[in-house]
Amino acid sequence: MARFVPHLVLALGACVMLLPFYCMGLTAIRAPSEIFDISLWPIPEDFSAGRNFAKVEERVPMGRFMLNGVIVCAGILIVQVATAVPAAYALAKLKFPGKALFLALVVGALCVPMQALALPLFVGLAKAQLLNTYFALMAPFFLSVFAIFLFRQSFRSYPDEIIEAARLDGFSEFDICWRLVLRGSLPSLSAFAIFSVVAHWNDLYWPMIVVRDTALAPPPLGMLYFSDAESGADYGALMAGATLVTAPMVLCFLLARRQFIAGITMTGVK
């Protein structure tokens, strides 16, 4: 019976983390006069998905925001990729003078909120008359510490020996990085990548601050639109729109899970 108590706490957690995801679900199948129900029978009455998800597009450009948010994660996570990795494989494999000092700032970095960057930011991007484009929704995030951090975790336990036969047959530090060390680090590189594309399809703060058109607003900074000053918001078709925002990420962590769960778990391995 023991044994079975860690899974039943597990079971209640996961519950209790999924509630809030089947609310959203249950409402956005509901029709504006069962939506105040607290009931969590999974069929309404009056079963209005239809009208609901077609509110979203008839409203919002929905397609629009979602497109931004693919083209922003991707643009994010691909620079994210070519800076960090280089820089991760330096710290845990060669040898240079202020090394350590290095990987200092990269940790102190991490202690560094966004918040506190964003008003120079937004000044240095409204000097260069930036604002209002892709690059400045994705410009501050370019450069990832906490992937230099993970990575490096990651290739500290690549074997020296490899790499030292590596270069015995002519390979550049460039193949090395690219082509043996990342290679040997796919889990981590795609924990990382689920954890990039999450944080960046969520992101509301940055977007509110640096774009003002609609054709560039992300999912995130597009749902604003659902609400009213006049009639309030329509929580049908709010909580719809919240539905097919949120289903490419949970898509996402379904594919890659095995892979996400190797990515954490082997980064602190030495």
Second form
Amino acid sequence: MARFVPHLVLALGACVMLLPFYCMGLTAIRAPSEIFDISLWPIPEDFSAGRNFAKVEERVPMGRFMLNGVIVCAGILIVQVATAVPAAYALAKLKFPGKALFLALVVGALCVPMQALALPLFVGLAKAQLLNTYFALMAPFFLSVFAIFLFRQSFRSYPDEIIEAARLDGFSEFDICWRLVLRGSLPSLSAFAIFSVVAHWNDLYWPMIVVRDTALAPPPLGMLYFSDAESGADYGALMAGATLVTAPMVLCFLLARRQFIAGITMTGVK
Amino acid sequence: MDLTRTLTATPALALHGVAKAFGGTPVLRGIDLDIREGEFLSLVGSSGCGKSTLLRIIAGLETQDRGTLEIAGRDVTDVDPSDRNLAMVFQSYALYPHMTVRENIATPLRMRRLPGAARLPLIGRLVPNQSDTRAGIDAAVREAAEVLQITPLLDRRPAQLSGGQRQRVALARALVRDPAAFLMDEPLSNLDAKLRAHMREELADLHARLGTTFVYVTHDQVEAMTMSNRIALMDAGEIAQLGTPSELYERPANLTVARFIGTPQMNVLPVEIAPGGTVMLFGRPTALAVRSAPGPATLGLRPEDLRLARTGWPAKVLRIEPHGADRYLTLELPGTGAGRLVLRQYAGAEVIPGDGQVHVDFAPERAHLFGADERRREVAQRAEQVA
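Switch from the form predicted alone, shown above, to the form predicted together with its partner chain and output its structure.
Below: every chain and molecule of the assembly, starting with the one above.
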């Protein structure tokens, strides 16, 4: 019996977590007349999923928003990994003067919230005439101190003797970093990829600041336009849009779940 | 002078005044060492003596603060590790975990013989004119695997191998590149005792077969004694003695060497050198004399050089430890204040009396004497005693 108690508690917690998503999905398939029905019964009297999703499709370019999201998330992730992996390797495995200081700066930078930087970044991008571009959406996130820190923790556990054997075998530091050490930290890489993609896919704050053009809007901003525009109280359609925006992330997590959990538990990041 | 002799006399590795300190703590204090072509040289010492650091400096993984290093007459002080043509076997074997055994062994050759683009995964195969090189690498890998009898393991990954098998793969990876010298950093210390003894034999065989220079770091004097042509015994960042295993055993240059080499350890007893040179043990003259100023000294006696006798020093047997053919007796010399002694004798020797009371004596020609500075002193037997 005692074995089931923790599972029961966790299952209740999961229900609480999942309830809003359930409601979202439910609203997306209900007719307007049923929307404020308190019942959680999964089968609506008037099945209106088709109507709600069609409304999303006809009113806003949801495909375009999704594509924007993919471009922005992929661009950010690629540059983040390309810069964070060498930095983390240097901090974890190389000896150089000032290493402790650099690490302290990285940890310090973790404490700076995005909002504190928003204004100077906006002004800089405006002066450079780069507002309303994909670059403006991505640039502030190219350097991720979180990634540097996460990879450093994970790289530190890579055996030094293998790195030394590689040096004797003729591997360059670049080869060692990308082909051996990162190879040994793939769970961390996928964990970070999920963190990064989820954060930037769902980000509304920064796109709202730098983008005015609907054609550049990532999904959450697109949703905002959608609700602003005319839908007003058409919650069914709104939730259908939200479902569409959320679905890729859920799929993404389910596919990489095992790797993600290995990456988190291995590095001790919570 | 004979020219060929001069040429062959170039040492495989030569170190001149190599010194290294870590954060102000000296680890190596100016090491001079010539390692001969084709010899098996062991660097032995207790932990912290600097032996591993010295090996890493030879490999180029660590940079010395002072001193130079030559490989086959070429100064390599500022040469990258990969260009020194040395192969190293690590304590943890350091196999690449994501590669198969075959790829592990091929890696040093791929890195040297294939251009960068041809080494890339997947697209590397598309680089033209590499088929001969690849065939050559495959052949070399097969040959190395054959030598170490790991051919059936070639397609496995390191995680699927036992410690002994990993050890062989690490050796194969080292020998496939035909290096100027093999550097080994305690390669057997992660194996169990039985496998270690077996691998000792195999390493000695391998050395005999390849005729390549081996530099072998160990803290285990048995490994050093059984495999080496010469041993450099290190202590506190210096070479305490360099010589053949029997030289170190028979004529240890100082007390550190004497204590380190040999199991069980050499027995040491405090003695006095009387005016005139007679060595006095517990106030009684021994059969030994030394040409040295009077004063305190240390007498060193190997366990096998002690013997039970009718006369000699009265002793009490505390423990008898049978070792098959031999047995070790732990003795105490009552009333002398000296520590316990270990005596090694043939297991079928005379029965020890029930009360353990015996007399112990030693073979004077096998005794070692160390002065107050712990250095070896040559002893002679006193003529009147011999008669």
